[in-house]
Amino acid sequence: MRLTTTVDWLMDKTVVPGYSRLGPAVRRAWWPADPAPDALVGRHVVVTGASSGLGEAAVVGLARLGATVHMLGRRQDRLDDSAARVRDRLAAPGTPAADLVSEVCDVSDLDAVRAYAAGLADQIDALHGLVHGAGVLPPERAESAQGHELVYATHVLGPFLLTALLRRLLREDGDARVVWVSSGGMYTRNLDASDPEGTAREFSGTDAYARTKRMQVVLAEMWAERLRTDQIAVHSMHPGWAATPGLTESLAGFAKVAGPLLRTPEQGADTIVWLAAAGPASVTGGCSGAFWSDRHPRSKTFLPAVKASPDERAKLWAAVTEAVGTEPY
């Protein structure tokens, strides 16, 4: 145990072994057991950003375990194509078809989020999982339908509002999970709650991405504190370096150089599925609010100076609740 802990720590801190496809290949020897094959039968899970990449791979894993998966994306045609690929992946003689519901919802649009949440509450009585997987990395500054910076709206405001609006459905499940799909890039930024939309700096897509991924980790921790009494576990995670359309389109140079080391989307999504489906003792006992990779909680900072202060955390919560129009919990 001591040896594996040391090896795991070294892989994480040296980045390349832990973030590349070597990570799951090696860690599989000691990481927690897979969820039961029927772990999610009869449960509903919402996945945003489900049209491709990590989101689609998460849908495959969740549907394989029996979940009814609500696939959210911005375009119906892309959702339909993704659902068809998922069904093809899971098709096997004598097995039930994947139970998929594809629904258009641009999570950067707060009005669309409100409409979707209201509609879902009319369809189901309880929600087991909510996976915040939608992501953007635009080359130039853009704004959401409500005038918020697009990366901030997609990674922070929309997911925050969706979590708040679906709280009742999650509580009804009795063992619900909320998973924020963050990024190891968040380690490069500290929390900047004084300028969450980045208006005081020249826009950089990679900077906005890393800053908002840091915000996701902080907000997941704060949601965990507030939802614990509702039996809702909240986690953030990073998938490592996975070969997804988002990576190859937004960071083409890095994807080309790191190509042989990139994980498959399924390897990147493994921890998402595990957090949503593993037994309660595996992921909820004292670990709600943790930041995960390869089925293990990871440090949220590499340097003490990056740790968010209580004042900065409170400032972020207040800024987000004001922007989305919800009362602080």
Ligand SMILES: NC(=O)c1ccc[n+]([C@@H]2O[C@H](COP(=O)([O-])OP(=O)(O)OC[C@H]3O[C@@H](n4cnc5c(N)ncnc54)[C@H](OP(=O)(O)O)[C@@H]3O)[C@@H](O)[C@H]2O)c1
The other form holds:
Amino acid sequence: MRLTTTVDWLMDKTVVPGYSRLGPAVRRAWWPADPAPDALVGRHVVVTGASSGLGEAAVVGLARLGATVHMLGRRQDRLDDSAARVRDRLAAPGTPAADLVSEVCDVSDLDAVRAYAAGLADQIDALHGLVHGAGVLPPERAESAQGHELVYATHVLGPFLLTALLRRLLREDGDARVVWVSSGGMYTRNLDASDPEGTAREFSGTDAYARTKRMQVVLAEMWAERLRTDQIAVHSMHPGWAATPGLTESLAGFAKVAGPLLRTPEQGADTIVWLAAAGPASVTGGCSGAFWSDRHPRSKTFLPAVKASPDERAKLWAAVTEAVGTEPY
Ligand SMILES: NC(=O)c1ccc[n+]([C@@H]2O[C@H](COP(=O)([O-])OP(=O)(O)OC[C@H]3O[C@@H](n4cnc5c(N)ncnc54)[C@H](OP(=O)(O)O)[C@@H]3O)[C@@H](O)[C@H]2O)c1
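Counterpart to the form predicted alone, namely the form predicted in complex with the named molecule:
Every chain and every other molecule in the complex is listed next, the one we just looked at coming first.
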């Protein structure tokens, strides 16, 4: 036990072994059991960023466990193509087709998020899982429909609002989970809530990406505290380095160098699916607010001294609630 803990820790701290495909290949020898094959039968899970990469791979894993998966993306044609690939992957003689609902919702657009959440509340009585997978790394500064910096709107504002608006449906499930798909890139940034939109600095996609991925980890922790009494567990996680369209397009040089070491999308999505489906909630629920990778909670900072201060966290919460609206969250 102590040996595996040490090996696991070393793989994480030395980065390449833990983040590459070696991570799941080695850790599966000791990581917690798979969810039961019917763990999600009769349950609904929303996945944003479902038309590509890790989101699509998570849909495969969740649908395989019996969930009705609500696939969100910005374009219907991409969602339809993705749903067709998922159905192909899961097709087997004598088994029902994957239960997928694809819906257009640009999560960076706060009006679209409000409309989507209202529509979902008319369709279903309870929501088991909400996976915040949508991600972007644009080369140039861009703005959302409401004029917010796009990376911040996609990674922070939209998911925050969606979580708030779906809270009642999540509470109805009695054992719900919210999963924020963050990134190991967040280790390179401390929380800086003084300028969340990055207006005072020259735009860099990788900087905006890493800063907002740090915000996701902090907000997951803060939501976990608020939603504990509703029996809703909230987690953030990093998928390691996975060969997805997003990675190969946005970080082409890195993808080329790391090529043979990259995980498959399924390996990257494994912890997303496990967090949404492992049960009972006591397996993961006691760790609500944790940051996971390969089915294990990981440190949120390399050095304890750089932990976000309560003041900085409160400042972030205030900035986000001001941007998304005045409802009491
Ligand atoms: N791949 C990795 O190694 C890696 C590592 C660390 C973290 N991550 C994180 O994992 C998540 C998935 O990344 P990926 O590598 O799978 O990238 P990807 O292949 O580019 O997929 C990104 C997905 O996000 C969707 N999306 C983007 N903006 C959206 C918006 N405003 N509203 C709704 N959907 C939106 C895209 O859909 P459309 O373009 O069809 O709308 C697409 O389905 C991201 O959050 C990323 O930061 C990935």
